[in-house]
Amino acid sequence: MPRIVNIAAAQLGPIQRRDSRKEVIERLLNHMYNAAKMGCDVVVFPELALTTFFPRWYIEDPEELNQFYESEMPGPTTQPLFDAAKKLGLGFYLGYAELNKQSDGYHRYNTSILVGKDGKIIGKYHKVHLPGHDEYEPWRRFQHLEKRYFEAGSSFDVWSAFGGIFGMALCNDRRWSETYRVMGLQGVEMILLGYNTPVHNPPAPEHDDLSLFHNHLVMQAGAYQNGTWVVGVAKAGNEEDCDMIGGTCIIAPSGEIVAACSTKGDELAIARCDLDLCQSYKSTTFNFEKHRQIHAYGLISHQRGVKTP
């Protein structure tokens, strides 16, 4: 019997900062419905889906910051998400900015959830690849300040969950391998990966026509070289003047796009992913117990940066 989980990427157009909490939800109870209709299990939402890419702003003013991030999860203005997916049976994935209040003070994180069909949260994640830089650099069309706003998580978790086993990340964290491997030592079958992704990249603007190339050629090598399913989904179009790409897609453990939005604005994407496919990879040409060397990989944990002889 097949374990078969029915996943619909719910890309996101540009939220604006005007866009209120409340305008914001409805587009994702939107989604929810429609998803629920064409008998799906899992919405994946973008990276921050919840407020517009705040770290493109310097901002000094703490209360002026705090608006942008959720003390608690689920909120007053959330709850109708976890009301919905009890509804409907309906899982999702939501990427938003988090205000951890602990004993040693408040702790901020880009952050996503996986919540199931019941209405409860799963699993949380900490995004650890963060991008950018921590003071104001003026030279900029926008800033990128996820290294100010945000500290860094501290591991690749994964959760059993609708059948299988499923891991988070967040944007930049799809850059490097290390964060599908980390999961596919776990033997993760799905990863579900939000991003917000803008078109120009300032420190090196030659990258810029190859955005969409470079967003799509990471996920389908991790899907491939981890035997897994990977789950892509943006926040796209054109935010506060800042274009930012679209290429929402889901790929299957072949590496293979299998299905994938064609706008930049809201839309669903979506397929129907058998788990049992990553067996043919995880036990073949990916066997990590018979065929991985890790007596040669010790730089990888062990040095940061490049040394040369």
The other form holds:
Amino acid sequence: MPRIVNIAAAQLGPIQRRDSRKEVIERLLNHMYNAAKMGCDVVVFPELALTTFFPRWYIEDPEELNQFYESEMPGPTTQPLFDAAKKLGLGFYLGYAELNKQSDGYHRYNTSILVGKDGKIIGKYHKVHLPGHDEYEPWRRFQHLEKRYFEAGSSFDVWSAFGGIFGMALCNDRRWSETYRVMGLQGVEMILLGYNTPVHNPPAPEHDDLSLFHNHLVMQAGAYQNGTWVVGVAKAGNEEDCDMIGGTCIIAPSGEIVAACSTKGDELAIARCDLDLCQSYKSTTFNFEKHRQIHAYGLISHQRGVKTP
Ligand code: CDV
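Having gone through the form predicted alone, I am curious about the other one (the form predicted together with 3-methyl-2-ureido-butyric acid); can you provide its structure?
What follows is the whole complex; the chain from before opens it.
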């Protein structure tokens, strides 16, 4: 029996600052109901899918900042997503800002969760590669303060779910080959990944015209080189005067895009994903046990920056 997972990549159009959580949740529920009608098993939402992309602003007032975070999951406003998952028998991946109270104080993460068809959380991921800066930089057209507003996560885990092995990543993680390989080494068969990517890259505006190309390039390479499905989902369009790329897609272990969104609004891209397709790559070209040469890779985990001879 092939192991088929029907995936809905649930792209969101822009979320403006004035949009209430309730309005946003309605949009997510709408995606869930449509995906269920089309026989999907899992819906994948973007990074920070409950709010506008707030790291574009330098916010000094802690109370104002806290409004963008969830201190419980599910909480009163997000509970309907979990209820819908259970009612529809539909799993989901959701990105959000997490305010986590621990014994040593509050911790803030750029988080994603994987929720099962029973409405229960299967796994949680904290974004490892936080891009941007941690102080106000007036020369930028808009800020990118993820390094100020979040702590970095510490691992790329995978979970047994939906008949296969699932992993999670968030936005900038997709640009780093290490992200995919660490999960590849745990046998990952499907990586779910939400993103918010402005078209304009303030430190390197010469990349702006290539932003969609780079988006697909890194995810397609990561899929092929690790024999895994990759589902990349955008929050797209003009958000608070900042243009964000679309490019939501579902990528097979061959590296081919098998489904994609064509707008920058709320849109579903759907694919019937056979997890057994991974084996053709994992057991041949990318048979890690047979072909990896770990004696030559030491620098990867021991050295961060470049040291020239
Ligand atoms: N949310 C992100 O991680 N965005 C980055 C931008 C800043 C380049 C990205 O890698 O898409």
